[in-house]
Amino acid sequence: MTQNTADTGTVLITGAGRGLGRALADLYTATGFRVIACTRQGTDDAPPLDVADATSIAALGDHLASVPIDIVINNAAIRGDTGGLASLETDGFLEVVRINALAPLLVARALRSNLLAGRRRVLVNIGSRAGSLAEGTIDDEDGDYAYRCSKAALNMATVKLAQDFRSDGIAVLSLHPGWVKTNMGGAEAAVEVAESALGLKGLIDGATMAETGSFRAYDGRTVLW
């Protein structure tokens, strides 16, 4: 079962080259942790992943066979196009639901043995208020269609993801960052990035089974479906 302690294990992170995701990684390598730190130029632990190629992720699966893993972090992610309905485009839409949306469980998929080899056993999607029908769009009105439902649909995916592993012990989450500066943020952003990690890190650290299915953000709050 998901267990609420101090000692050290093993995370996975997508999209750990930079912003957030590499944050997180040197968080959790700082507190001990033997980092799996996925990007498209691979690493000592993980040969390259491209989370928009579904061969990549099954490849990773293949990769890290029998390897234990407490937590892994489904942050990888792409923001698309920001014109609105008038600039919406098929493909460029496509690509940001495969990725945003589609890739977490195709990584949840392939990863789930190495959780249920773990002890701590805790899957994270990195979503976003953007993709609350109740909050998305309270102060905000950016016409990044294809953002908004990827990550609406991600929410979906932790929903089910957390019924599906409940019988495993597994933990799902889905957390907000907050509007955080980096490259998809922009420097106007209201959160900085060691902020937003250390806040990330403390809920999922402590993520038991009684938070399996929740959506919160960064600071604690929960966020509205």
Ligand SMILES: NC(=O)c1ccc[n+]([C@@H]2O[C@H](COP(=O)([O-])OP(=O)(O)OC[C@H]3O[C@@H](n4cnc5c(N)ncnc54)[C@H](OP(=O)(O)O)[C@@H]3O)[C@@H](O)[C@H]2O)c1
Second form
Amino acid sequence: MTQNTADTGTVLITGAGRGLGRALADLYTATGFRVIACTRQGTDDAPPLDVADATSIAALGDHLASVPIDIVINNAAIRGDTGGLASLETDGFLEVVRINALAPLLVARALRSNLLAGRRRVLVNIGSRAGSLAEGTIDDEDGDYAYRCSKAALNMATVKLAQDFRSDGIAVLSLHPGWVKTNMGGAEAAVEVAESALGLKGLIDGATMAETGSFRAYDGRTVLW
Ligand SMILES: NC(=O)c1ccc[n+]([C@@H]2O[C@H](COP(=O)([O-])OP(=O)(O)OC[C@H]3O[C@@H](n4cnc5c(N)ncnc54)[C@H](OP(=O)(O)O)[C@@H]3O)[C@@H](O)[C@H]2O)c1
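Now that you have shown the form predicted on its own, what about the form predicted in complex with this ligand?
To see the whole picture, the full complex is given below, headed by that same chain.
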């Protein structure tokens, strides 16, 4: 792990083994942050974290007790079934909601005291424009009910957490990474993962309490809820 410096700090990222989470972890490491890169397998620097498992999230909190963390990024997510209403089934739908909407709340609860002990105090939920009621279906008619509903729920989680954490001085953001070339986004996606990660990092590093409860895209654009 990289030593903290006055200009950097400690960032914890979920789902950091590949995709956008991995790119963010690499970027923060390159700029001198201590990175707690959480994966399902675990690493030398972070215990295993399965965000579908509330016990695993609580264990992460116990493991990190009293460790100051400046920035927490709830990034881990799954897409789920994209077949539309006809193929929607209960367990699959609930698994997507559990991972994409409930887990970030449990992570926020488990790591609140760590954020309070940090200097930056920023909690990020990686959301999606697909979960925007105002914009999500404008140019996109795919059938992924579970993903869209989970990301819409995550947006409300951001707004509620922003309200809850205001007195702690913890800023809570929903950030849309764009349509990114990862396993989830696919090869046809419009944005390179490094470009998305760089844009997100800029927004995160510049975040103050003035931005708490907001929904922005990687390029700085405000996304309508
Ligand atoms: N790519 C896009 O176009 C796009 C667009 C809008 C929003 N987003 C959001 O951006 C974030 C990153 O997505 P991505 O494109 O990088 O997706 P990805 O390539 O599919 O990576 C997903 C990450 O989440 C982790 N994950 C999934 N379930 C987990 C669990 N139960 N416990 C712990 N980790 C778990 C995966 O770990 P494993 O390797 O262990 O599976 C992986 O590291 C997500 O929140 C996604 O919804 C992406």
